[in-house]
Structures are given as structure tokens and as C-alpha cells.
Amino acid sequence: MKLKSLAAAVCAAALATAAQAEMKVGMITTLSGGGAGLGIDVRDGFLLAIAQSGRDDVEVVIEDDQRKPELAVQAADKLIQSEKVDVMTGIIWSNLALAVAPAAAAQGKFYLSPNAGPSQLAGRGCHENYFNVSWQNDAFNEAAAVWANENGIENVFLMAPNYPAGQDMIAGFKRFFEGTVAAEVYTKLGQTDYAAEIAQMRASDADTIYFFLPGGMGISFMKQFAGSGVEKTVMGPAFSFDQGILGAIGEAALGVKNTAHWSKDLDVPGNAEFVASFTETFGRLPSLYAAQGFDTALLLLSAMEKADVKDADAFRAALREADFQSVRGDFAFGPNHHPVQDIYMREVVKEGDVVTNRVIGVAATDHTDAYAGDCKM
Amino acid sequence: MSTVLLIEQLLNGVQFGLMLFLMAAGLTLIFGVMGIINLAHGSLYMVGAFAAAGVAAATGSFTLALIASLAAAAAAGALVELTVIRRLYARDHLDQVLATFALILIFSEGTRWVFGSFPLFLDVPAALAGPVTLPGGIQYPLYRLFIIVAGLVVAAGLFLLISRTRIGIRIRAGEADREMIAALGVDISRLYTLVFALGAALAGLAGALVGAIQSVQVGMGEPVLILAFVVIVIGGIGSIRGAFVGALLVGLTDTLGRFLLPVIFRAFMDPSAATSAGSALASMLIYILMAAVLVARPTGLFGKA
């Protein structure tokens, strides 16, 4: 109910001021189908920040991509050509971002990525109008490897789906990990049964399982791993352990270590207020994705304070300053418009009846990505 | 590679195969008796899983959850048969595919509307949680053994139902000659509703059993549906025995392929190339199996020409 009234309020505000809206934002995100939880969190976080700013001159046009690249491209054409938006944002998946963001940036639109961070757009394919407000795909994994080195993890079993993001994540971990890799297993994208892989884990001499399995794949794996009786430490990037998923895994995830740039208990200015207002407005705890949506809107609002979007050079400079209080703490853009930020190690714990994450330490300070050197902007 | 690991993987393959059988049996029954290609079978699997998750969350009882999954999927199946499928018997397969594909979209968005976009929680009951030690020192999850037993019980029940009961005779008769059995005074439309509900209930049971160790989410049925189609094509469309043999073949091929191929490739390739080539080939293996079966026997292993 509250979600609907908030969305209605934003829409009404948008309608009332459509004639003099200073800023028109086109959001393409996943609102139906299997991955909808992520897109809904990004959207809700974004709209919450806009609503809290009290500005009535921001109009947000929202399109659903259903996680399909061709629909995302159609939506982008519509937003650019008939809606004539100034700024675009919202895409969750790397393959969709690669289909939409470069074309939008080349047509003079600003694109603020609230989630996907494919290496291509951080390196050679970077663009002055493309800003990533979340992370580069490798980042959480590199930080996890640094943490593993410092915490006596010597022998890992690596697992990820056999597709570009999965290979990026494992490559990111191996880039910094100094111990032994016992095995490296690539599974089918969308695989739901991991019995064969778990049997190999049981037989291997690895002390730690490191895996990247986003969404439903991670839920399936964790439940099956917990039932198998294999006693090994489990680690991974936060995507398999965010708030939207933990409810479905339950206690099977307790004790798992995962890296992220944000956590709901992170003690930085504005974070507690964000968590409280999000929970109150939507009736659920915010996830990583919600925090990223919120930060993306804060970045946009901060740039609007300083420059008019019609003056592209001034607006770009204002975005680059990243002059906003991120709910993840210090935030700055590197030379390729990707974040320079701290990455934390979190542990899955139970608070009352809720399975959630708690920060247990810093995995990497002022972490930047490995591709900036290839970026000629 | 030890014998223990190999036996564990064989058990995994059998368990995966029996789970596929629950899906494929309903699909092949519906096609064999009614001549309907039901793409919405995966949605009935999802309905079963969501019903089980909902009831388990409300009551805390896994038994009630399983009963609810059977009931909800059977009811959804009967409803779909009465309102949509009934109008499609006389149409060609393309119309059936189109209509049942529309049903997938309706079920998916309907489920999302009722339960929300986030995956639901459904856990293995405490009595079946954790591993057991089998003879030979093999540790194996108890719940997976339970799925193996449940799959075998359902398979045996289905064989008895088809071969020993009056309903089974009618189902077989309907498969052989639907005009004749109607002329003999059997209420064919009621038989069809019953068969469809039975197939749906099996899918729903599979969804609930598997939902406890996988992710209960919108769209969970479609990947399994594709595998179930592979199973019934290999087994011969319309044959329950074929579905059983095909399901075990697919389950074992997929599980052992995922595990053995990278190991085999490592014998003559460097490890990273072996891993990627092995994984890539493993994900194609069941389709290669299907193609090979179709070349040797175009109607499937137990199919009638």
C-alpha cells in the first residue's frame, strides 16, 4: 500500500510539474519475471531518495525490461526518442547494460549505473557520460581475496556459472588470491541442482568454498550445501546473500562471509536513517540494490544542485565531484567514472527472527578497479 | 577419484532422474491420452512449490505442505482443463502451444501478484535434515534419499494405476482410440479432466519436493520443463515407462557428465582449458544424447510409430 501511495505521489508530482520539470529521468529496470526483486529494490530506493529530497521538478519514467536485452533496447529507444529524457539509469544485468548504456551515452544522454559493472565499460569501452554508482564486477571478489590472504585461507574451491560475469568474478578473486586453488568449477547458468558439485567439494582438500551464484542459483546451492554435511567455510561476493535472498535461504546461510560496499548496520552518516525510512515505507529491510538505487538518486540530486542538465559539460563536472553523502560512507569516482570506495567483509547472522548481514571488518580500503588504465576518456 | 565419490554421484544422478520423472510422467500422460502439448506444465510445478511454501510457513508442517501442493496443483490443472484446454482438443498443436504459453505468462504474473517478487522460504523438515552415513562410509543427504524413495513410490503407484485399475484401462483405451471409448459410453471429458489433474498433481508434488532444496521463485518451472520435454522425447512421447527410463538416463548423463568430463579432459589438456571445455560439453550432453536416440529410434526408446 505504502509503496503504491509513494509511487502515486511521485507520479502525481511528476504530472503536476511535467511542463516545467527540470530533470527527466528514464529508468529501465527488471520489474517482472525471475529477477524482479532486484529491479524493484533499485526503483524503490531511487524513488525514496527523490521523494525525501522534496524536489518536485524531477520526473521519473519507468520501463520494465523483464531481464531481456531486446526489451531494454526498445525501452531505451522510446525513452530517448519520444520521452526525450535527460538521464538514464536502472539496469541490473551486465548483458543488458552493455546493450543499452554505450548507445545512450553516445547519444548525449547521461547514464548512471545503479548495479551492473561489466569490465568492458570500465576499460576500453568507458565513456564520459557513463557513471557507475555501484561497483565494477571484479571489485567484491578482489576484496574477498585480499581478506582471504590476511585471514589464513590457503586452499579454495571456486565455483561460478559459465558466462561472462561468472568468469569475471572468478578472475577477480584469482587476481589477488595468494593461496592454492583446489578446483575451479563452472556450472550451467540457471542450474538448480548442485549435488554433483557438492560431492566434489566433499572430496576436495579445500578449506574454503568461494562461489558466485546470483539469485535463485545461490538459494538452491546454499540449501543443498547445508543439507550435505560438508564442513567447509563458505565465502562469496554479496550477490548471493543480499537481503532479498536471505529470507529464502534461512538459517542455512548463517556464518557465511560475503563482501560488499554496504551493509544495513554500517555506521556512516545517513545510513541508519535510510534503513529506517526504507523499512517504514516499504515494509521490508533494504537490500544492497536498494542502497545503490538510493545513492544513484542522491548523486543525481547533488549534481542538479550545482548545474543544469542542459549544460552537459557543467553537469558532467558536477556528477564527477560526487558531492553527496553516500549511505556506504566515502565515495568518489576514479578516472574511468567508476567508484573508489571501501569494501567490507560481512557475516550472515540472525537478529531476532531475521536472517541478515553484519559487518565484521574492512576487506579493502579505497578500492578501485583494475581496468581504469585502459580507459581513454 | 574415489569409489565413494563415484557412488555418491550415481545416487545424485538417480535422484535427479526420479525428480525429472515426476515432471515428465504428467507431461507424457497428458500428451499420450489427450494429444495436448502443455507448455504450462512448468507453471503447475511452480504452483505446487508456492502452495507448499505458503502452507509450510502458515502451519510449520511439511506433510500438510506436500498435501497442499498436490491439491493446489490438481485444482489448478482441473481449472485450466475446464476453461482453456477443453477448447483446444480439435485445434492443431500450434494453437495449443500458443494458448499454453499464454498460460505460463498468466501463472507467472499471477503468482508474482499474490506472493510478491522475492523468493519464498521452504525448508527441509527437521526429521529429514542433514546427512546420513550409508554402508561403505558414504555420507549422503537424507532428504535426497527421501526424494529417491518418493519418486520410486510414485512410479510404482502410477504403473499399478495404469495397468491394474479401471481408470487405468480407460486411460489406455483413450490413448488408443478416443472415438471408440466415447462410443462405449465412457464420459471422455471427465476422463480428460481427471488425467489433466493427475498430471498437474504430479508436477505440483515435484515442485514441492524440490522446492525444499531449491529456490521457490517465479519462473522456477521453465528450466525443468525443458528437461522434462527432453525426457519424454528420449523415452517416446506418451509412454510412462519411456518417461521413467528417459528420466533416469537424463539424470545420470547430466550428473556424471558434469563431474567426469572435466576430469577426462584434464588427461590430455591443460587444467583451465579442460575445465571450460568440459563444462561447456557437459551442458550440451543431454541434448547430444537426445539427438543420438532420435537418430537410432526416431519415435524415442518406447514410442509407438
Second form
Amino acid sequence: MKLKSLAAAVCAAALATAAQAEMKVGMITTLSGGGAGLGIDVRDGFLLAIAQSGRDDVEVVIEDDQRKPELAVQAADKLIQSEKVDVMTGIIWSNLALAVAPAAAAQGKFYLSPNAGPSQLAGRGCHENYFNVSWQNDAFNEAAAVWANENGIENVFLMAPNYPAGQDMIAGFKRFFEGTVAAEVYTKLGQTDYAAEIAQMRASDADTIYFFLPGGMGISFMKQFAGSGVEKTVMGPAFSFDQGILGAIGEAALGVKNTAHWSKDLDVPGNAEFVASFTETFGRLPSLYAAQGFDTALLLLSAMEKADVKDADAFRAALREADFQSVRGDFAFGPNHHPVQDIYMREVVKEGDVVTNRVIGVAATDHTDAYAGDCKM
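Switch from the form predicted together with the partner chain to the form predicted alone and give that structure.
This part shows the chain on its own.
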């Protein structure tokens, strides 16, 4: 079944059972404009898990935030006040999550984050109704720094967009990196021309470029960097080298090392089946974002098996147990409702005609975030 028919089937089932639905989910995600591919993958992964569960008592109401905080806030108000949703999910970007998730949790709604993991919501801004099913923003970068220390990287040029996630990513790498930081550059969110930054890289004495540029930003940078003649090693978190991005970058990304909690070749129960079913359903390989959407739905479904969402304390306890088989392997929540999980090092390779990632080792085992100690739940 292709994307259009799957989404239609899920929506039709939701409408048919709306009056009896045990669970009403409000999904705000990015489906148009910059970064739409990320939101589409989260949505598709989430809907695939719901469809495969065979349950007809889950209604999903989807809103497009267009990567604009004001639209995300408007959508949240609609979902909470008019749609009366029980659970919210879907947001990709940390600045949008900060605009929506705390208010939703404070109004008694459960928020399950399938992507954004700002430090503010892991530490002092944590909330009993907020669960992050992906990662805290710093995590992949902390693991990358540990790997860099162990593999002879001594001098890095750091670059990220100037917004909460970008700041967290760089902070995470610096927290564990033992070498020298040649430069720390913050770019405009949505920037597409990196000529000035590449000139700075060329002039620096860094041996490695470490960057976080998700979505189209990463595509633009890697294409420009590959054509620049700058001969420096490139590393980063998976967000700049995930499957959707690699399809656009192509061979320019070969050899790049990147950290992730998931990969399509990860040998854990359920992952090969997920990759196969997603590929068959949507006609493309799943991305990290699709895997996170899938896991978010699995978490929700596991809690529904144990408790009624109307009993908030029981449902919260069921979510906290995280009693589901994640496609990334072992998964548990820490005391601040953020993941405890392994993080892998991947390398960009070519398999036949497809540029993709393969796991080359473990960068961090049972990794948790640096902010849990500040969370008072």
C-alpha cells in the first residue's frame, strides 16, 4: 500500500471510530516548507505503526506547522481546545517544541516528542506529562566527541544553526571533546549559502569539520563543501546524513562519520521487519525520523494496553515503563523521561546505486543526558 492509500486508510478508520475512540492524538509536524521531509517521515512512521497494530480506536488529527512557531501554537490551541485530544506529538524543531510542549503538558495533555529534544525540557523545564522518545539534543554529539577522542581527532571546526537545537548540539560535543576547538560558528536557521563559512574552514588549522545542519541546510552545505576542494575530515550527528538527505547529497557524503541511535542495518528484533514494511509501503528507505515516529506510536500503543488515558496517573506510569520493542534496540526512560540508549557510529557508504549508512561501531552505551539532575519531578 503506498503513502496516499495508507494515510487515507488510517484517516478513514479514525473518522469511522471517532465517537468511540479510546485515544485521540494531535500531531503537529512540518509537512511543507523547509524541513518538510523530516515531518513527513515522522508522520509516516507513526501511521505505519498504528496501521500495523490493527487497532481501530486511535484517531490521529494532523496539522502542518510549516516550521513556524506561531502556526504551531495556533495548531496546538485548536487541537487542545476544539479537538479535545488526549495526547500530542509530531514536532520536529526545538524552537517549536519549546513554544508548544510545556503549555500542552501544563494543560494536562501528554506530549510524546518524536524528535525535538531541547535541553530546557530535559532539566529544569521537565514535566511529568512530557516524554521524549528520540534523544536529548546533546546526546549524539557527546557520543561523537568520545569517538573523536578515541580516534585521533585533535582539532575541530564546529558549525550549527543559531537556534536551541544548534546550541545544544555544539554544547554536547564540547562537553566531552578533549582536543582543540579551532572555531565555533553559528549560522542562520534555513541558510543555504555557506561560502563564507567554507572560506573560514579552509583558513583554519582544524583537522575535522564537525557540523549540525538538518534538512535542506545540510544538503546545501555538503554539496558546496564537496566542490570547494577543502580537504578536511567531516563528522556530525546523523541529522545531516540521514537517508532523505543522502539521497540529495549523493556521493559527496561518502566516508562521512555520523552518530545515531538507529540505522537500517541495525541487528535488533523488529528492525529488519520495520525497514522492509516501510520500504514496501512508501517506496523509499526509512530515515531516522521514520524510525522515531514508529517508536513513538509503539510507545503509545504499549501504554494503551495497560491503562486508560483518562486515568492520567496510570497512563503516565504505563508510558514510563516503555514496554515495547524499539527498532533501535534497548530503550528505557531516565528519571526525566528522556531516553537511556546506545548510540552508534555510522559511515556513509554506497550499496549498489544507493548512498546510505552502515554501522561501524558503538560510540556510547546506555547513554543518558546531562540535564536529568536538574529535573525535579
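In this text, the rigid core denotes the largest set of C-alpha atoms whose superposition between the two forms falls within 1.5 Å. Just so you know, these numbers come straight off a predicted model, no measurement behind them. Numbering follows the first chain given and starts at 1.
- Comparing the forms between these two forms, the C-alpha position of E184 differs by 2 angstroms or more, with the core used for superposition.
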